[in-house]
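Take a look at this one chain, the form predicted alone, written out in structure tokens.
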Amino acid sequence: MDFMKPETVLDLNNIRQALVRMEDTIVFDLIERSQFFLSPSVYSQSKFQLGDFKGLFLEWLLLQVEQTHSQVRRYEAPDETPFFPQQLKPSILPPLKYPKILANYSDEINVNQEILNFYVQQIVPQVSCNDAEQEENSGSVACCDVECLQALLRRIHFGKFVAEAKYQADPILYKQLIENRDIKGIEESITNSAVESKILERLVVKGESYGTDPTLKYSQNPQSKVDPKLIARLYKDYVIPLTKKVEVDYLLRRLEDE
């Protein structure tokens, strides 16, 4: 996949391979997060002195990281979605001229807040190794959280490329569905239950492989760092549905770009 060559980006086989690679990143990031306690202060607005910033300590750190990364062109890439797009800084590197791949409104399609909410409310409590505070590791916890969120943001918003590829593969079908505002029909057209089942099966295998000490592979108690079935369940309940929401929201506006 080469973002300078749109035809490679909108190839569904290339998209699937990219999504598989993203699974690796997300699984490893969750394994890293699982070594720490819940640390509720990271998700507080009042524990630390953050100046004029109004939000969670986690959000504050995410903003600092995005501002730094924006200075080296990270968010000029078509496959990156910032959480704080209005507060990025100019890049110190010369701009790149990416060809147009997605519709003009694509930056307006995002589910950032939904991702943050399910991460804080659902993922963190389930992967943390203890539900207590761990003040000496607040910074490390927040750093792990930022990496998890960035990986999830990229993976879920990659649904825009899936949606564009499917639209271009069958524009007649999608024009009819869009004109009729047939949300159910669009959802059915983008859903492949067999592929989704394979994703969940693969996540369990990856969770078992990446989260287990190789020397304990054949032990009766392999001691996975994160329950592999939990990772698959989080994908099933949150990652896949939010990706579909991105695809539907993108497709419903696709005729604006015709």
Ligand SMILES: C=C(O[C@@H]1C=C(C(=O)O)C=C[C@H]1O)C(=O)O
Given for the second form:
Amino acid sequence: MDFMKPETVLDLNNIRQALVRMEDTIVFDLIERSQFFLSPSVYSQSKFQLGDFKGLFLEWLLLQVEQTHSQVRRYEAPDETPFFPQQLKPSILPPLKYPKILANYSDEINVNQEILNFYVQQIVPQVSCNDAEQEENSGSVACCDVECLQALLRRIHFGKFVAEAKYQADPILYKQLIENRDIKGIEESITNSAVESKILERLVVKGESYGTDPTLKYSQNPQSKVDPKLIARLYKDYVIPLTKKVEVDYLLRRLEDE
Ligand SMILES: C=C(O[C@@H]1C=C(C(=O)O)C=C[C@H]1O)C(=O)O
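Switch from the form predicted alone to the form predicted together with the ligand and print that structure.
Zooming out: every chain and molecule, the one shown earlier first.
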């Protein structure tokens, strides 16, 4: 997605194609996570010495990664929503002059804590290959979790672009819904059940294709590493609803930037 060209960025078909490409990253990241045990220490607050950091070991690593990547201006991009925006470091690269695409408040539209909660409480226990500790892999598990979370963060917060594209396609409708604080009306208006169904169907196929050793494809038991239906269920229960929450939260404030 070329964020220097607002006219293409806010084309809903282009946005949907970007979301389809993000499916591949998320499916592969979940397959990678499925190789590891549950590793509860990664989600604990006290197992490792983290200085004065207060939080999960996973959150501590997320902060390290965000501080490193912020030095090459990763979080200046409009499609990045960091967990620790107040603790990023100055970039050593000169700032890019992104054209204004989203509303001024878009950085304040943030569901990161909900994403972390569903990832730790729902995704990890269902994707891990068993519920044991795997001390020697705590670092690898945490690195894998960061990859999964960053892919999910980006996919879900892409809802801001979807919302802006829908607003610009019908500003009269949305102005009325927003002025009336008609949250249900906004939710109904942004929902496209046909697109959602297509996404869930495609995820099962991708889970089957990407998660199975191709040389075993025609064997009696081409066991996929992650249950393809689980990937679709996680999208249905968490990824899509949170994306729509981002859309609604973004639209509810949209008249602030008229
Ligand atoms: C992203 C969109 O908005 C909604 C959210 C979707 C999702 O998170 O996959 C899909 C369709 C819509 O219900 C869209 O219209 O493409």
